[in-house]
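Heads up, the chain below is alone and in the form predicted on its own; it's given as structure tokens.
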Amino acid sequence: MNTFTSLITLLIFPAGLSLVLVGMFYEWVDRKLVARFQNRVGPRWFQPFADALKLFAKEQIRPAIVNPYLFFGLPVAALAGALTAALYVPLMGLSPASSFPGDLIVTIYLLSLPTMCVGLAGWNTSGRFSLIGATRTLTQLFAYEAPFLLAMLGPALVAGSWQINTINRFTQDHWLILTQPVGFIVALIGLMGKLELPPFDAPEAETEIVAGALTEYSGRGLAMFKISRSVELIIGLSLVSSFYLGGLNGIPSFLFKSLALLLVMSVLQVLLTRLRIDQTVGLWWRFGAILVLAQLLVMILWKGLAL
């Protein structure tokens, strides 16, 4: 009975096929508001799922001049990677499926495989749009990792754990984006670097390199990548809505909490435009990663006073 529970546990809820399905509608729900917000109609709730089934229903062409294994492999790797991160987060409120000491740190790196997987796809292939985008996705990527890091150790450092189970339980009764206020926007933007969300979307602008890094991809290839960043914006928003706003406690608590987050990432896609990707590193590496920095250091002189 334990092995059939922990089964399903990882094959449909809370993890797996669950999680890939409310990723979608999520994704969904973030194009819906952008689109209101621009005065448009926007896609319809199945959008997202008919672009998947289409995808994989499609066939994946392989270009002539490619490594095979990786261009095969690489969205396996993205997709596993953000699944496997999803064990450690509390999702829809729920205790994660495995906890161990020091799982934020393999979740953060963990969340960090999808983008590596994509800047390699790009450079696996001669391309010139999936070069640049690949060096693009590289670049953002240095260029955030390290502020977002430094915003999730807050929580933490506050808690005394680096487990996430025992740092969610801890907010419940602490709302640290009052206490921490830099922290959770440094966070908050840092996951809308990894997910590519505007104004950091210079990866796969559209209007300059057609689709960035996953130009070559079609098929199954591109849906796994899709759904791999779908997957990653549940567990990003779990993370910062368990560490900043209260904890997750229930499934009504993760709904309110993480699509109130979705709402101002939405808001923040519309009012700002797109940043060059010099503009990226020079201005959110320099001061974001201060600024946290400075937060942090703060904190611990003042615990030092009050002990």
Contents of the next structure:
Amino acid sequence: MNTFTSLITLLIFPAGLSLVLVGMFYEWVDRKLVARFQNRVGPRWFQPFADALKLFAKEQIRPAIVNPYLFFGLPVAALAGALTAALYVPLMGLSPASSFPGDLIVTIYLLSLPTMCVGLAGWNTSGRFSLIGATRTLTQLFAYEAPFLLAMLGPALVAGSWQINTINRFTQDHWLILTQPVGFIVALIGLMGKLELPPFDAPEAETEIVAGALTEYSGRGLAMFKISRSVELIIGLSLVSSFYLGGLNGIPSFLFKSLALLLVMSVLQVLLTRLRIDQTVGLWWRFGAILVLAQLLVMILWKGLAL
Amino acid sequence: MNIEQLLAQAEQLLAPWNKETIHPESNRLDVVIIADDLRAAVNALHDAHWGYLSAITGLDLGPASAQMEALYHFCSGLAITSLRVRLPHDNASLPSIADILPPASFFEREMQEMLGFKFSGLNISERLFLPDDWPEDVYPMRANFTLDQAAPVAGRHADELPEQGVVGGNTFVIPIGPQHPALKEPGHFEFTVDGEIVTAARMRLGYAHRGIEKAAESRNWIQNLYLFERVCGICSHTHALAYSLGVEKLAQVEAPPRAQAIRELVAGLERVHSHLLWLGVAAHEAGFDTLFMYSWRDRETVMNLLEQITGNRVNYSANLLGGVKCDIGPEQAKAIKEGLNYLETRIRHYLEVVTTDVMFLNRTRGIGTISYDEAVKFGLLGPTARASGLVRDVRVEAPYGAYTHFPVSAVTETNGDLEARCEVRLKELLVSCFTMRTIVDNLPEGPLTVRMPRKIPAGETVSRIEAPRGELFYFIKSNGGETPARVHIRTPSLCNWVSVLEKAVGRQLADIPMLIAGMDPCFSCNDRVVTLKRPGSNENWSWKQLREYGIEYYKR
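For comparison with the form predicted on its own, provide the form predicted in complex with its partner chain.
Then the entire complex follows, led off by the chain already shown.
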């Protein structure tokens, strides 16, 4: 019976299938919001599902010179990484499927896995657009990763735990957006960087390098990369809203908080012009990292003095 | 200086090499020289800062004389001085002047491919316009050219791209186009990048050559009006206008004032539509899609106005030889004014966006800067030149048509970067809106057309007008028949390319789409001149077949 429930948890709800579906739904919300802000009609609600279905039904074309194991394995690894990360996060406001001290670090590294896979995939296909795209993907990873991690450590420090579930319980009484506004902003922008949303879409800037690292991907591979990104979106939104927006304690609070965050992200996407890759790196290391470090320092001092 | 003084000065400058002086029209001076003196003569005009090189026209004088003629047109205000060099077919060799005047390289390459001139010192043998499987020594603009000479060379592809990929180390060649999301138009660029920095650039055009200049020689004067309108889908009116003005000049007919005013009005609306379209594209290249969507939404207003006035959205066909087709009634006048009011508020808003939005400025301010001196050197035209402080605006320098009655002022900026180019274009629209309102309020009464003869008297004329992208140059030659002997078109985009290729080197790859878009390139402008047999297909489509195919296609 226990195995059965675990299987349900892993494959159907809240992880697995329903996570993928919710991810696609959020992707639609994002696309629709952006479209409406830009004075367009936008896609219908089933568009992401239809896209995924279509991609899965299509032939996956493999370039002649790639390593086939990597070429077919990387999308799977990316999706697996994203889905595994979901286990430690209070998805849909329910308690995580699995939890252990230090799972925050594991989750953040698992969340980087899809990005690493995209970078490797670009390197493996060795097309010119893919190579430039891969370089930019990885460059961007190094730009936002550390500030994002530091922004996630802020709540962990005040909660006194590196376990997501514990932090989530702690933040339910503490709206950390009020005490750590810098951390919140860095986390939110970092999430946009992770998801390569505008203005951080230089790695897939279509006017320069077509689709970046994924230019040569089609069919199933592309679908899996896309789904892993939707899953990442949900996990990222859950993490940020759980850490900074008063925790998640049920489906309504999850929907409300994450959709509010998504709205903010859509507005930012609409308002901002794409940054060049050097500008992205500059922004993160000159401002993001320094600000969040300063905040961490203040918190450590505060904690040290209070004790 | 007035026209006479300018021409007298030019004549004096060119006196040492002058073999014969011709005054074809009151504002033109033709000086016949020999090929060996060409560089000295060009240098003399260049050193004295007498105007700028506007175009080089190649003429085939026909198989009977077995001679060709190259015409170097220099323009200064209304005055035009042309250096004429006559050469035999079998030895049409000229010294290149591309090192003195960089834009000449594109003109020379066009003549090299289309007419078989040889330019010593040009040192560019790769093709710009013609496909790579076009046979050697077959020149489509020669008088004796026939289609069956154009059979593709076996074993070659139309597009022999050097697929280099990784050149070595971190150096790649990034191809942009002919199919690429950055350019929805068929041009091919190769940027060699070292990491993110561009170290070399080359380009290739001609993917959509339609043989318009050649086709014009077999159509009558009226058919050609509609043919030239199809040179470009964005500035179709300006092409038809330049052609009509030229033909009217040859026939010594002047369109009535009301027609002239309506022509200027349509040209103004077209400029609004073209610049808003450009703004959208530029914003998209920079990754600011919101501005793209909004400017294109507002562009619909002006498209609807054009449709309301002329009945068409793209090829308006407002012009007739000797006048215009459509009148502005009270209803249209009201619609135009309302539309202009709305557009003006929007344009002011966009002007604010492009000058204050920090993120957008990140991608435009200080990027692709062209100084005044460089603008002169590269021979830039239109808004691209005006953004560098160089006043190149035919409407102001050499007013034509109704621009003498409804003048516009030239808008200039001094920075010469992409931001300045955005600003110039938008401010120019505000000026256009103002002038258009004046025209609507003060439309002269009178007929819309005058009678045109069917045969146009023999002669040559130059017709220059300001298209949205810069000076559009038409050279029209008539032998007195029902068809033109030669129409040479020099579009503004061709002159502005030099600046892109020069400025790309040393920049980041991410800036390149913006750089290309910054001069508002128009590929249909560039591609005009060829019909070709494709490999795998054994037929050339005749005009009749094409027409029938078109009718069949649209029946469905």
